[in-house]
Each structure stands twice: as C-alpha cells, then as structure tokens.
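Consider the single chain below, provided in structure tokens and representing the form predicted on its own.
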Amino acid sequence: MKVLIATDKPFAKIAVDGIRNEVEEAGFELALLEKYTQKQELLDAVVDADAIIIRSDIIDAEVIAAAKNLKIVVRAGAGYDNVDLEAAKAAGVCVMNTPGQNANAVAELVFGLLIYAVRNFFNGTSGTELTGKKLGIHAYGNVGKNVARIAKAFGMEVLAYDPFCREEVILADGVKPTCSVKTLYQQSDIISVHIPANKETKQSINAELLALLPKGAIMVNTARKEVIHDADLVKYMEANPTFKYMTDILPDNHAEMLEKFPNNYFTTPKKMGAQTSEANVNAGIAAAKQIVDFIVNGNEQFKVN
C-alpha cells in the first residue's frame, strides 16, 4: 500500500517525520512529491499510489484517470475545493478534509489582520480598539468556534450566522446567534467570514449584502476568494472610504485595489492562515491517520464526497 505526499508547498520536516510513523507503522510505503513545477511530475508520480495526501495541491479529473489504484485522497487542512469531487467519486475514491486542525491559527491571524486594521496599518495615526465592538462570525465552525473564543478574551460582542449550526451549539458558547445573514451584516462592526466557496456562497458577498454595513466597518476574509463580488467590493469601497478589507487570500483585481485603496485594504502575497509549524504538523498527521484508519477500518468519518 503505497501512500504519495504531493505538495508544491511542503510540509515542514517535523510533520513530514510525523507522517511517516503513522505510514510505516502501519505496514505502508510512503513516497514524497515536493515543490513539483510540472502537472506531469505529479501525474507520473500518482500512477501507483493507493492514498494521496495534499495541501492546496489540484487533484482534476487527469490526475483521478492517472492514478489507477488511487482509494483516498486527504486535503491536509478545512478546504477541499482543489479537488474534483464529481469525478474521485466516480472513480470510487474517497476524497476527505481534516477539519478543525487549522482552525486555532486560522482564527489568530484573524485578530492580526484586525489589530493591524483598527490601528490603521501602524501608520502612526490614532486608531481604535477591539473592546465593546461587535463581531459577526459568517459561518460557525472550527475556525468560527475559534474566533468567538478569542474575540471574548478580547471583551468584544460576538454574534454569527450559520443555518448549518443549530442555535442551541452557538448560544452554549456564548455567542448570538442571528436569524439571517442579512441581520449579522447589519449588526455587526467587524465580519470575519468563514463561508467555503461552492454554488451557493461564490460571489454570494455582494453589493446587497455590503450595503447592510455599519459605517466604518471592517470585513476580514480568510476563507476563500471566490466567495467575494469582486466588482461589488470596489464600488462599495468607492462610496465607503471608512470601510477596511483585510484578507490573506490575494485577489483577482489586486493592482485595482492596492491602487485606489492603499489605506483600507491589505492582502498577504499568499494564503496565510494555516501557515504555523502547529497547524502545518497537526493537518499532516491527522491526514496520515485517516488513510490509515480508512485502508484498515474503513472509516469515511470524515468524508466530502
């Protein structure tokens, strides 16, 4: 049984090392595809694995075709939408995520991206400060779950949103939970969004939505890119000078908004949420025990596809 680590961005050793323990002991080979530039690198090197594990790596219907003994693919982290569900459960191969191993360093760089707004980018100009403001959580998961916990400390009002997640879960935290995402954009000073991107939530972030917000709002998006309208947020900046996005998910239009909106806009040049030694190891070895448990037990707990 042959396990693949296919990663362009590799894990760090201390997880790779990890990996491995679970691997091997568990009787399996594992084989390494690191900083791959060429899709035929990791086509050639899928031909006979059983297991894959990735990070934001694209496993397409090719690479599904390619690999003829693939069973399970494992996104090291929350997201899953690098992978081509339709055609891996076509091929009757599973395909799983492992939710929640990011979420607490998702949820600190959130608090960064938000001290570093409210201060005004350390500018030097007076700023204002997260105490007594409301925040609003758009989708109450591990990384939601994690915000809440964190804006408390900071002595913040936290509401959210999720019609996946029942009142009861939300209130037991602490948290308000809100009837409609329309309520939470209307009552809340900060959104953290935490949406996946799909049919139903890309460019679902539009100018109806934004309107609703407070003046002198903030929107931090570590989530996904796609979920925003981007057209729809320029003109809203546009109109709304006091309005500030942050997010470390770098944007399609990012030479527009750099230019017209230098002080009310920051990116990280890459995806930075999940980007600890803690998180990076966590998700590594919580993906190498599921293909474990999966080729051995059987075990689809945490299934996408």
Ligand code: 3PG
Contents of the next structure:
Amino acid sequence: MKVLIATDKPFAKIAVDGIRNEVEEAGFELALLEKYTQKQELLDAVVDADAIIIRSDIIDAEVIAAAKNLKIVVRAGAGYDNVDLEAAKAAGVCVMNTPGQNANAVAELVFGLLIYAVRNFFNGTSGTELTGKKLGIHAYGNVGKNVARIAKAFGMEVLAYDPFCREEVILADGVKPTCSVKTLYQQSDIISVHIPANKETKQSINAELLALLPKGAIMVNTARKEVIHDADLVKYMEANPTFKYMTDILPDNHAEMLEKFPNNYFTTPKKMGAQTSEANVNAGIAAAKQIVDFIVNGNEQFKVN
Ligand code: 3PG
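Alongside the form predicted on its own that was just displayed, please also present the structure of the form predicted in complex with the named molecule.
In what comes next, the whole complex appears, and the chain from above leads the way.
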C-alpha cells in the first residue's frame, strides 16, 4: 500500500515524520510530493498511490482518473471544496477530512489579524482595543468555537449565527445566538467568517449583508475567498472608508484591493491559518490514522462523499 503526501504548502517536518511513523507501522510505504509547481507533477505522483493526504491541493477528475489504485483521499484539514467529490465517488474513492484538527491554529490567526486591524496596521496612530467590542461569528463550527473561546478572554461580547448548530450548543459556550445572519451583521462590530465554500455560500457575503454592518466595522475572513462577492465588497469599501477587510485568503482582485484600500485591507500572501507545527501534526497524523483504519478495518468515519 502506498500513501502519498501531496502538499503544495508543506507540513512541518515533525508532522511528516509523524505521518511516516503511522504509515510504516501499518506496513505501508510513504511517498512525498511537496512544493510542486506543475499539475503534471501531481498527476505523475498519484499514478501508483493507494491513498493520498492533501491540504488545499486540487484533486479534480483528472487527478482521480490518473490515480488508478486510489482508494482514499484525506484532506488534512476542514474544507474539502478542493476535491471533486462526485468524480471520487464515481471512481469508488472515499474522501475524508480531519475536522477540528487545525481549528485552534486558524482561530489564533483571527486574533493576529484583528489586533493588526484595530491598531491601524501599526502605523503609529492610536488604535482601539478588542475588549468590549461585539464579535459576530459567522458559522459556529470547530474554528468558530475556538474563536469564541479566545474572544471571551479578550473581554469581547460574542454573538454567533449558524443554522446548522443548535442554539443550546452556542448558549452553553456563553455566546449569544442570533436568529438570522442579517441580525448578526447588524449587531456586530467585527465579523469573523467561518462558512465553507459551497453552492449556497459562494458570493453570499454581498452588498445586502455588508450594508447591515455598523460604521467602522471589521471583517476577518479565514474561511474561503469564494464566499465574498468581490465587486460588492469593493463598492462597500469605497462608500465606507472606515471599514477594514482582513483576510487569510488572497482574493482574486488583490491588486485592485491593495491599490484602492492600502490602509483598510490586508491579506496574508498564502493561507497561513493552519500553518503551525501543532496543526500540521494534529491534522497530518489524524489523516494517516484515518487512512490506516480505513484500509485495515474499513472504518469510514469522517467520509464526506
Ligand atoms: C482548512 O480547510 O483546513 C484550512 O483552510 C487550512 O487549509 P491548508 O491546510 O491548506 O492550510
């Protein structure tokens, strides 16, 4: 059995070593493809792989067709919008994610971005504090929960909206659930975006929602660029010069955003939320264990297709 780690953005070495241990202890072989620049490198590497561990790497129908022995793909992380689930299903390939394993890392980055925003990008002028501000968590999954925990330590008032999460779960964390996404946007000084990118959510953060935000709001997006309606965001920022957009996912209109809003827009150059040794170890080793358990015992927990 051959397990391939295919990561354009490599895991920390300690995580690769941990994955290797899991894989070799099971009697499997590990192959590594990191920092590839051409899709062909991926297509060549998957040819004899029985299992693949990926991050945001694109696994489309062509990659699946090239991987003749493939049985399972595990996305070491939360979002699996980078995998063609239908093509995988049609080819009898199981797709899994490793929910929660990198959530704390992403949540910590939210606050890195927020401090940078409220301190005016460290430009020397007086900023503001997070204490006492209202933080609206848009989707209360694993990352949202960690964001709430940290926000409370900052003395923030925390609100959340999630149609898929029971109100009791949100309330139990000392967080105020809102009845609609509109209410969340109306009542929050800061919005932290944690919705996945899917048919329903793509471009859903649009003019209508943005218009509900109070003056001087901040939006931090550590989720996916696709959930933002880029043109609407530009228009909103032109009309609301005190709004700040902080993101961990380089938008398609990055050049325009940077040119128009140099003091109100910040993006990391490459998605860094989950890029900590701890998150790499947690997600990478979970992925390896899930592969071994699937191949040896047929365990399909965490299957998403
Ligand atoms: C996720 O969905 O788990 C995060 O977006 C992290 O993605 P990454 O593994 O590519 O950093």
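Residue numbers count along the first chain shown, from 1. Between two forms, the rigid core is the largest collection of C-alphas that superpose within 1.5 Å. Only a predicted model underlies this, so the values are computations on that prediction, with no experimental measurement involved.
Core-superposed comparison between these two forms: the Cα of Lys270 travels less than 2 Å. If you fit the rigid core between these two forms, you'll see the Cα of Tyr236 move by less than 2 angstroms. For Lys260, a C-alpha deviation below 2 angstroms is recorded between these two forms after rigid-core alignment.
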